[in-house]
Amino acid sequence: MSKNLLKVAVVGATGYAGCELIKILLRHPETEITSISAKVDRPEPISNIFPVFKGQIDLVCGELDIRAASKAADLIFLALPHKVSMEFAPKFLESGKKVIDLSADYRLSSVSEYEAWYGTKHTSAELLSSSVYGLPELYRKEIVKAKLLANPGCYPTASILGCAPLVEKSLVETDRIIIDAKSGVTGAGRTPSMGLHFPEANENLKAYKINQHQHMPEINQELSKLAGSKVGVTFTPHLVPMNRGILSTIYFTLKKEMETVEAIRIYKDFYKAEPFIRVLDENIFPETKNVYGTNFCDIGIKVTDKRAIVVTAIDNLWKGAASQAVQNMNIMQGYKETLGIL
């Protein structure tokens, strides 16, 4: 008798995160990809679009047919742009399917905040109260019961994980948190634009959307929950000329002086049960190459008097998107959390 595999659909399969999802799911021992769709010129095998899949999967990738995808799969990954997922998530949920959404459409609990930051009316705002923010290190118990899972953004994943221990323990001035984050070009998605054109991005480093990036309210929302009071970070993202990876340097003003070893101990204790958090020893700091193609978040810490500097590194397409989505799927389905991603 064949094994009873979880049937999954990948909607938005031709984006960077969608492609990585397929790679991960193909090697996952408990899943079977039964539906692949995206906005395409014409239906064709996914192995034609991404030749890396030759001999692995030859499902035809065409425009999304919600009825067909619902019939073929039990769990739906929406690897779609912001403002698009909310059109489809309710229909899949109505069909009794679990949904893991990689966009920002269900991450913010406030309708007005979403509409202000994303510049559009939320068409399924009634689902915001029941969506679960999919950061396993903070919400594992809630994720187990989730029907609609809002997979965190890449910048917020790196930032929140770097801030959580000190913020949760009320050890920092929460109105003075500064996050300096740098991302590879894939963080902007696969849609072409002038700023992402090779001659523009290569041999160049620039800050953008300074203190007005759409991921800011997501960071503030989660840190405010941890702090028990309103938190508003200063956030400056940068585009660096590499394909993937995020390095975030976070600056805190401590409420009292402490030594670096004490801060490291706080982080190691906070994340002691987390399989994908690696808190580094003193004077060792994260590098993006050490988390490339992994679900790890590496964290390094330096304290001088009342100034703490925390550095985090993740792969924006893995822990910042696809592999974190699979980590959440594992939790939702009761599988071993590391299955298929470690």
Second form
Protein chains: 4
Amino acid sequence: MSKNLLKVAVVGATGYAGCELIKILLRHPETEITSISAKVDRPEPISNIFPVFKGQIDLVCGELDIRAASKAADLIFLALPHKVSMEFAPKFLESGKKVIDLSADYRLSSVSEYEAWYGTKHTSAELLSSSVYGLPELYRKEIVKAKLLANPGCYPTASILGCAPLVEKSLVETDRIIIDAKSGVTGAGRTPSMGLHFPEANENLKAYKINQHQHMPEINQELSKLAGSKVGVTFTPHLVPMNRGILSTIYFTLKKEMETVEAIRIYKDFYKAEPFIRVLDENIFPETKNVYGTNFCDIGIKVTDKRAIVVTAIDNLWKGAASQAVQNMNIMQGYKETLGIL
Amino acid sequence: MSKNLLKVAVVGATGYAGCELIKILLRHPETEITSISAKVDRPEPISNIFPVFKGQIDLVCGELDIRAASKAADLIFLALPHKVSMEFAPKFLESGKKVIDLSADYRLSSVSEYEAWYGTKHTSAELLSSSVYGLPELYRKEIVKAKLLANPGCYPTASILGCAPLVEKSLVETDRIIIDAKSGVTGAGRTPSMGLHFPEANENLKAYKINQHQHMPEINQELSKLAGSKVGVTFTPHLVPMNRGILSTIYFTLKKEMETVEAIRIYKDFYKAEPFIRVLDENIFPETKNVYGTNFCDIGIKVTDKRAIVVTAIDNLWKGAASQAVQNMNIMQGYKETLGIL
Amino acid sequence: MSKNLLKVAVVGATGYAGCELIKILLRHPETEITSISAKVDRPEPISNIFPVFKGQIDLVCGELDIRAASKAADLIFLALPHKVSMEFAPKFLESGKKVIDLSADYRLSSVSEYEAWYGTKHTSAELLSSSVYGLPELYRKEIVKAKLLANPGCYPTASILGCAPLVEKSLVETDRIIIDAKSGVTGAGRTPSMGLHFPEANENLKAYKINQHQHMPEINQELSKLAGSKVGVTFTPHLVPMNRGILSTIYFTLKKEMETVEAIRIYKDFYKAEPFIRVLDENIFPETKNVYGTNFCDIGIKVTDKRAIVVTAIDNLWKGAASQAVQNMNIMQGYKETLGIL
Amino acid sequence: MSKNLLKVAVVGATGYAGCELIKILLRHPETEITSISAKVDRPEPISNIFPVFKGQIDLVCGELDIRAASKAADLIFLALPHKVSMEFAPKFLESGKKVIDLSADYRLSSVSEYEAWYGTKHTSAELLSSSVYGLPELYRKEIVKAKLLANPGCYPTASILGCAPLVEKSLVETDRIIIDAKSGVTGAGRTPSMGLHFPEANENLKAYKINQHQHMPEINQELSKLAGSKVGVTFTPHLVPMNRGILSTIYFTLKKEMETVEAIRIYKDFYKAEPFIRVLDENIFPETKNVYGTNFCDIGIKVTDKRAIVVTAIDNLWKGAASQAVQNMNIMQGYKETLGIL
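Since we've got the form predicted alone here, give me the form predicted together with a further copy of the same chain too.
The complete assembly is shown below, putting the previous chain first.
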């Protein structure tokens, strides 16, 4: 192609987010994947690791060579586990490359919060002040100028988008927000373990890490910013026997009574310019299948007495990871925001 | 067999609860199934309807003939939809038979609540005062003498058992109880419909009937009795892509601070004599697979600040329907309570 | 857009193939969907029927109005049940429109075969001689000129592509071909029924219509053409508890001994120009997840003694229906064959 | 209980077969589990490993102490991986204990076949001549006297029972038997691995170890005995996204033509005294859900031309492992054969 395509690298290509990222980038009209790497035993074509790519892309996936990747690409996607991203991000930034980090390493602005929740010292804390939290619905302006973009977690995306209108408008008691979140199993990653072994996870449902999930501080940080005061949610994640999707059921105590239609109007108004937020009409509620393989976040609302119940649905690997990263890339590069993901 | 077995009838045998009931009764050492009936196009062996029974039981399942069933059996299980049970229950009681009704028809003591939620006139309201709500953990003494037993719904069983200790001891704000319940698809019955069509329900997760589920008033009724004052919970049911199991995540606002271990002690104490309640130790939470095919209700508890989170798990078709009905039968008949279901 | 897009109509939009067809056409750079219709109770936006389309397409789906659809579109996709397609196809053809029919109505060249298998009179049998069987790997030249294209069934696509090289080269005993095919549940359509009710189909596996499936004559017709003599396969379809995917395990008796690598070479050679056929290397076998959401057919081969075992995988809704229809459209319109589906 | 119960040990209790074995033995009226052991990091209650057992059995599961287990129990179930069983079985036999081995170590009478397929030297080959292959439908008489019982594999049980009548009666060409078998994921064991990771196995279907599965020689051995001549089947196992169940679709070439009803009669006659074989009527075929949690093997048959298609279904963990082991125990101990498993 004679067209000038943006050269991108995918680091951490062997996880589920990496796989979806490659799928999306392959169809994106402005990008060309020029480098693929991951922690691997030995280099092999990415199409061996994910045979779906056979006949579509034949790049070899080897250990990351920062110098080579920097030379090959102008924008770097880090689809890495937390703690690993911060090893590489500073070096790519030094080479003048833009970085979109899908890990948690640059999402929290507080070093101590990061170190408490992730149990490790942050080795490039100086970057936290300039990294941009990549939720376009809240930070589009900052994203435009971002060099280091911290792509939000899947639970936080589903949770924050469901809370933002009511919290920002001070309509709810912020010490009483309860988020009951349910995720498909890809959310737990691609490393085999007993709890994710098919016969253990199939036909089973459980809560886990109750109020101890590492995505909580990220939710609290963003809601606190919106509220202008410290917010501490109750957060219970659950594991559901399906591959993809997050459904978040959020319970608010309203400061004053309100009709359901009024609450819906507030959400529709708040998100009126958003191409990927779909606020549903009264008595219609989200289902994860309706957002499968899309960058949409669907939101349904019901108010009863002073209780507001907001249900959100996203595809954890798309709006919760890969397609949101591409949405952020589109904004950072000045492309149409929906390009390649609608 | 020379032994004097209790003759039982299963009315409504073609649903999922009916099927499990037959399975349990076939292995029960004190019962003999003598009559099987259901709404059917034409009479046929129950082993045609549920081929699992081939070689185990060959009774024919035809339309209910009340006179014949009364003659054949001394205890009648009604595994019927609501509205249908109340057509038959009075007649069986008149014949001097004991009735265990798995429908909702005799669970609510208030006629007006029933008529509001089920949208129909109650045709034997005079029986409501003598029917016994069959949750053995709360009403064992009354069950002993019951002639008409109203077997609890699946959501109510999982919900009430998770709330009872804290509510009965007045430790929580009763106007702030939130029950986020998740159910496998058998909970929705055996009638095909678009939402339960395999490709629609598989790989999908949704909330439904938010604060409008017909099991809500049953929960409120029982919690109100325990609290000694009117309780109105927030109740959100969800449909999960698996066959069986209910997980209820219940959120309480405690009146005063408490440690998790203290809350666990309260639950263990409250249920100390109960053979089918398993209160889990700190940091262990229920999974539906651990109660699959059992009459157990597992309960896990976490307290943080003044928030108590209680998670319960049951098999919706067993403790939530069929095996609880047999537990009730055991109590009513003076058998060992665990007979045939442990 | 100023570009001249091909206007297409989707008739029968409420089934699974129709839904996927719309998804693909929405992203196709050369098409514009101008008409959507189906058997519906009342007209409503397609995004009500499939909420995934909210924010993507807002055409109303009403009953088919042939005149209006003919006016609105130049190419008509009929994603209809058999028997229904033949009511409409002739009329669209008369209006000078091209028709791609996803039903079985124009796949069999023998009227009597059709009438025997589908139990109904063929009402436009005169079109059978000019309809083209749309398997591009076998009939690309004919497809270029097709006015009425009969898009192959899902089982036939997976089966014929797995058989073609060995049958065409007369390497196998054609009276001994056994096709053991396994399909996800969308293959059975979107109409709820007891056997496809989630709790019945989930955690269950069964064979059905053994040697009586209506896709058999289509397989036999095509293999007979390739063999130059009458072929009658043994065909056993199975229903697998997953949404999408067909895996066909095909057993051949070879006329003479052959190594596995030799057989693989024959397949690679036969399909060497095909963009959507991926013949796998020795000891690698297809998995349906590797073709999910793609137009690929993966083929794995093992030979042992004089037995060749060929395994093929396709996505039943894509290569087995919607994306193959678009592949055919691309060929018929002179677009790049892979446009919008790779 | 004052009754003299048979004391049994379960060695290898942490696998799926071990778990089901404990479930069955707990309800068996003649047995008492006195010893539970497995390869574990540290001893812990079996109810920690399988929380379903909480409140039902509280034995500690530690590393096997042969002396202690021999003292505690009179019959030993070895639910171990192959190669491990043969370390322990000889020692239990020397202590005068009966052994029911669920591994493959004593199933093959040919040492060289064993060593070729399992890639290891057989360390107690001298026991092979006295071990009894525990398929009650074929070897009931020998089982009565067995000291060392080799419990059949899951695939062999489903396959041999589907072949026996036609093979024993010399009605089929024995060099042309094709077995296309499909198994739920518990058949692959309880050790996590990439291929069995939930998101990899869910919504996926694949063939594996085509004609190379270690259960093949066991099938060939038994069919050869029945045929009186060497039989070599074609055997393709598949992995299906469900927890339990095997469906085997078996293709025979008949020596002479036969009606379906005639074939069914042959099967019904062959198995007429068998309590756990259910030969289905014409046009009815097995489904795995009908045998879930049972010791039944369901068999459906269709004949067309000279092709017989026989479909069998078992629960791989019950008739394919644990309940068949108990059926064998019942026979060895002189109990009613169906005791505790019907």
